[in-house]
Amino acid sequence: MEPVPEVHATALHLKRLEFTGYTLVPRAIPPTHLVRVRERLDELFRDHANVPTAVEDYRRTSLPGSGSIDINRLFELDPVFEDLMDLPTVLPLVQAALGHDATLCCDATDNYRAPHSRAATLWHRDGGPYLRLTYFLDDIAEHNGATAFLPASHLSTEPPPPWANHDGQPRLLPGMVHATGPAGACLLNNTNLWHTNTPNDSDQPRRVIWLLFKPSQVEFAGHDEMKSTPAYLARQTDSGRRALMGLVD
């Protein structure tokens, strides 16, 4: 995917959420932020067996035997990652594609993809309306488990047909693109777009983090363990970060 022009970048980033259903901000996190959050990662990861918020082949994200890891509530593990969820490259971004209403559904999830692992998700879409945030925490290529999506698809009622998946893989099909990009850029998708996971063909794993948000006045049914617990609510002070979680007061 092309990098969106610095000049007019948020009208040309709100075009493609609104006609393509996603977009890409290339140097989303900055440079020594991006090595202190992989460092930290990767201190949970050897240890995950360990960390009570993570979940392998997790029922809800990934198909079984994927390789696949969540390391769920990351704001609440370590101060490193709460940065993410107001970062001045990327939430204006947020807050102009939900109409300046944008809050956090519930806390941020690490998704970690082992080399040579097949696809960990079938075609689908999520539902919404939401926004989901991408971080990319190494370079993102078509060969090392990449999210596939086809382009405009959020924007019909229709979930994807059977035949879009196979033998417990997702086909390739017609019109799909690779969002790909460096490490430290974010993607921003619809979460009403078809999409699903690619295989991991590399030597290297593949990291990503995930935030989603929604209007205000959205609910989200989402599952206990994604959501931020009340003794981590009640622990904020900032007022910006208290209206993203949707504490009023």
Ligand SMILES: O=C(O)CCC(=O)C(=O)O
The other form holds:
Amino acid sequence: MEPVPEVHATALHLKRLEFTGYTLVPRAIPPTHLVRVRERLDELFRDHANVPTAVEDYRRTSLPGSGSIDINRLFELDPVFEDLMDLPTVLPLVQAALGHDATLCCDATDNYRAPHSRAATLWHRDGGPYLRLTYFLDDIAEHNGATAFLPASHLSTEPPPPWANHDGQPRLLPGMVHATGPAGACLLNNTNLWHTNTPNDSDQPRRVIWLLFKPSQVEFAGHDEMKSTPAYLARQTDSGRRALMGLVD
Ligand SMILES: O=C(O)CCC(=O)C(=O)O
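Form predicted alone done; form predicted together with the named molecule now:
Full complex below, order starting with the chain above.
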């Protein structure tokens, strides 16, 4: 995807979201913050058997046997992850896309796709529509587990047809694009966009963090393990973050 000239950045990102269903914000996470996020995540992955919110081959995001690890409720695990909810490089765009009424659907999830692994999902759409943020913690290219999209498919009333997947893997569809970019970038997509994971043919894991936003009045049809606990919500004192979590003062 061509870089967006700074002066038109928000307008162009909004048009891309509207017409293609996705856009990419490079350098979304400041480098020093990215280092801290990666270090903390590596600690959690190393010890994931003892992290209560970690799930291997999490069936909601991964095919069985794909070697994926999700860690849910990241905000609750460390403040370094909380800072991803209101980065000044991304939040204004999220607010503009959602009519300045953006609310988090749930807590953040980290996803690890193992080295040398097959695509961990098939073509699907997530529903909603919500606005998904995918923070890249590694450089993501076509060969190391990129998410792929069929641009503009969020405008279709149809989900991907069954033949888009074959033999337990997604097919290459005409017009599909791999969402690639450098570590620290943030990919935004409409969750009705047809998308899939692709194989990770590299020696390194692919690590991303997902956040989901919606307009405040839209119900989130998600699962309890993705949601913040009442104890965490009760601890929130910052008015901006309380608003993002849908806490009405
Ligand atoms: O991991 C990916 O690249 C895509 C994941 C996905 O499709 C999903 O969780 O909805």
